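Taking the form predicted on its own, here's one chain by itself in C-alpha cells.
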Amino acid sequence: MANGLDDVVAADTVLSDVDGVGGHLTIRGHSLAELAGRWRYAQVVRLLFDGFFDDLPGDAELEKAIGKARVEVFDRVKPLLAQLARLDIYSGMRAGMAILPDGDGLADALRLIAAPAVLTPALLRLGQGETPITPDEKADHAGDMLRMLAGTASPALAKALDSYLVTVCDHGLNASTFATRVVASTQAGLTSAILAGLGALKGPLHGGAPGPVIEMLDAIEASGDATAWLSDEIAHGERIMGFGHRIYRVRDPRADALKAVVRQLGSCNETSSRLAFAEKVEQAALDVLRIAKPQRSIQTNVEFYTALLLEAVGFPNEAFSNVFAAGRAAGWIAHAREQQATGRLIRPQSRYVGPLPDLVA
C-alpha cells in the first residue's frame, strides 16, 4: 500500500523526467543544464506547449502574445486589485486568476501564464501604498515582471529571473502538477485545473518552502553560530528548510542551476556577501544532517537557492510562492492539456480500514 503514491505511475508524459538517483532533470528531451540560463522563458513555454495547441506560433511571436496577454489580464483585474490586496499576497493572486475565462485554447493558456507576473507586482505595490504599473506588452516576460514591481529592471536581474522561471517550469508529477492533472481529467477548463495546482503549491511541503529559507538564514546570522542553531532545530524535531527532497537522493540539479545564477549576480556586494554566508550555512547544514540522520541522504534542494535568487532580484519572501507559480504555470498547462487528450478520468481506489456495519442475517 502506497499511502503517498510512492512509486505509483499515474501518467505517461512527454513533458519531463525526474531522475532522483542520478540527479538529472529532463524537460522534453533537454537537460536542465541545456535550458537554464540559455533558453528564454517564452522559448521553454513553446517547448512545453508544442503539440498541445494547434495555433502555437514561433518564439518571437509567442513572446509578443504573452506580452499582450499581460496587458489583457491587467485590464481585467484592475477594478478588483484594491479588494485583492486585502488578502495575503498568494490568496490575492489566486483569487485574481479565478476570474479568468475557463477555456482550453492558447489564449486561455497565455492569460494564465501572464496572470501571476501581473498580479504579484501589482498586489505588492498596493500593499506598500504605491500605484500598480501597467504592463509593457513589448517587454520580455521576466523583465516586465520586475519593471512592474520596481519601476525599472536591469538586464542582469531580468536575466536572473528569466533563468529562474525556466528552472522551475516543470518537474515531473509533483503534488501541484498531479492536482492539476486530476482536475484536467474531468475535462474542466485550464483555469480550473491551474487553480488546483495553485492550491497544492501553497503548502509548506511544496511551493511554500522557499520563504522560510530567508527566515532561517536571518535567524542563523543573528545567532552567530550556524552549526549550533541547526543542531538545535534538529534536536527539537524541526525541518531544515532548503534541504531534502521526496525524489532526489542526491543534490537537486535545480539548486546548482540557481546557485550559478546567483553567482552571476555576485558583482553586487550585497548579493555576493549574502551568497558567501549562505554557502557557509549550506555546508554546515549538510554536515549537521549527515551526523544527525546518517541513514538518509539529505541534500540541498531547489528552495535554498530559490530564496537567495528571488531575494536578490527584489521580491519579499512572502511573494516567493507567487513567483514559483509564475514559472510553474507553463508546466501545469502543458500537463493539463496532455491529460485532457487522454480522455481518461483519474479515479484511484482507496482501501477501507474503518469499522464495518453489523450485518443483519
Contents of the next structure:
Amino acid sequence: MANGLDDVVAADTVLSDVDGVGGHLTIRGHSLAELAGRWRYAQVVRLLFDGFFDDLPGDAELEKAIGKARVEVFDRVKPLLAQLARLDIYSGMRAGMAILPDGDGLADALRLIAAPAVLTPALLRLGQGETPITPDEKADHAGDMLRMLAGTASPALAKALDSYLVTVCDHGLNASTFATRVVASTQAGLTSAILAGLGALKGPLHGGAPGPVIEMLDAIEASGDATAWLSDEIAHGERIMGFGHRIYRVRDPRADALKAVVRQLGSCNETSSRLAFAEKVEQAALDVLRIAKPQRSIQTNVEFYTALLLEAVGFPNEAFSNVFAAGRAAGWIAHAREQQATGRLIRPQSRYVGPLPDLVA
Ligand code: CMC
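Previous: the form predicted on its own; requested now: the form predicted in complex with carboxymethyl coenzyme *A:
Expanding to the full complex; the earlier chain stays at the top.
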C-alpha cells in the first residue's frame, strides 16, 4: 500500500539535511548548533536565499529591507484587519497573506517573510479589543514582532524569539515544504506556494502541535499525575503532542536548542518553574511511550520546547503555529525558488484501487 511517501526522495536540495539517525540538522553547510542562538534571523534568511535572488543585499541591508517590508505589509492589510480578526488567528493570517502580490522577486519574498510577523500581533491585539501597533522599520525583526504584540520588547525576549525563528527556518522535505514545492513546480508565484505551505503547517501532526502541548501541560498539572494522565491518553488511542517524528529516531536536535533558550530565559523571569515541571512531564511521556510502543523509538520533538519558549515570550497558544510560519517562511521561499529553477513539474502517480466500469458488450 502506498503510505505517506516514507523514504521517497522527491527533490535534490542545497538547503537543509535532516539526519534522523544521528540527530543532526544541517542548514546550508552549517549545523543547527552553529546557528541557533548565534545567528540572527535576517542572516539566516540571507543564507537560505543566497543564489535564489539576483539582487540579494548584505546582512545589514537585508535586515533593513525586511523592516521596510513589515511597514509595507501593514499598510496593505490595515484596511482588512477588522474582517480578518473575525477568523481564527491562523486563518486570519493566511487570508491576509493571500492578498499579497504573487510574484517571484525579492520584494515578494520579503513581504512573505514580514507578513506573519505583522499580521499575528495585529490580529491578536484586535481580538483583545486593542489597537494594532504600527511596525518600526528600524527595529530588529523578532523584537519588532514582540513590540507590535505587547507595546515593548525586552532584549532578552527578542533574542529568545529570534533564536526560535532561526531554529525552525528550514527542515528538509517536511509536509509543508513539500506542499510549497509542489505548487512552485507549476511555476505559480511565491504567495501561491507559501499559501500551500501554510495549509499543510496548520495540522496538529505538523506545525499545529505546540498549542496542544500547553493544553496537555495544563491538564497534567490539574490532574497531579503525569504518568496516569499520559497512559490514559495512549489507552484511548491519542498521540502525545510534542513527541515522535517521521524522520528522527533519536531526540530532535531542535528540542535541545530551544530548551537551552528557555533555560536562559528562566534565569530572568518565572519561566524556570514551568521548565522544571515540563522536564518532569517530558520524562514521564518518554517512559510511557517506551512501554506503550516498544517497537518504535518515540522521542521529544521540536514542538515540546517550542510551546514553552513561545509561552515565555508572551504569545498565547492559539498563535503558536503563526509564529512557526513566521520562521519557516524563509525555508519555504528558498525551496520554492529552488524547485522553480528545476523547471520540472511535480506530478506523481496514484494506483487506482477502486471498482472497474462494467464492460459494455
Ligand atoms: N504519541 C503516541 N503514539 C505515537 C506518537 C505520539 N506522539 N508518535 C508516533 N506514535 C506511534 C504511532 O501511533 C504508531 O503506532 P502504531 O505503530 O501502534 O500504529 C507508531 O508510533 C508509528 O510511529 P512513526 O511511524 O514514527 O510515526 P509517524 O511517522 O506515523 O508520525 C508524527 C510522526 C509526528 C505524525 C507523530 O509522531 C505524531 O503524531 N506526533 C504527535 C504530534 C506532533 O508532535 N507533531 C509535531 C511533529 S514535529 C514538527 C515537524 O517537524 O513537523
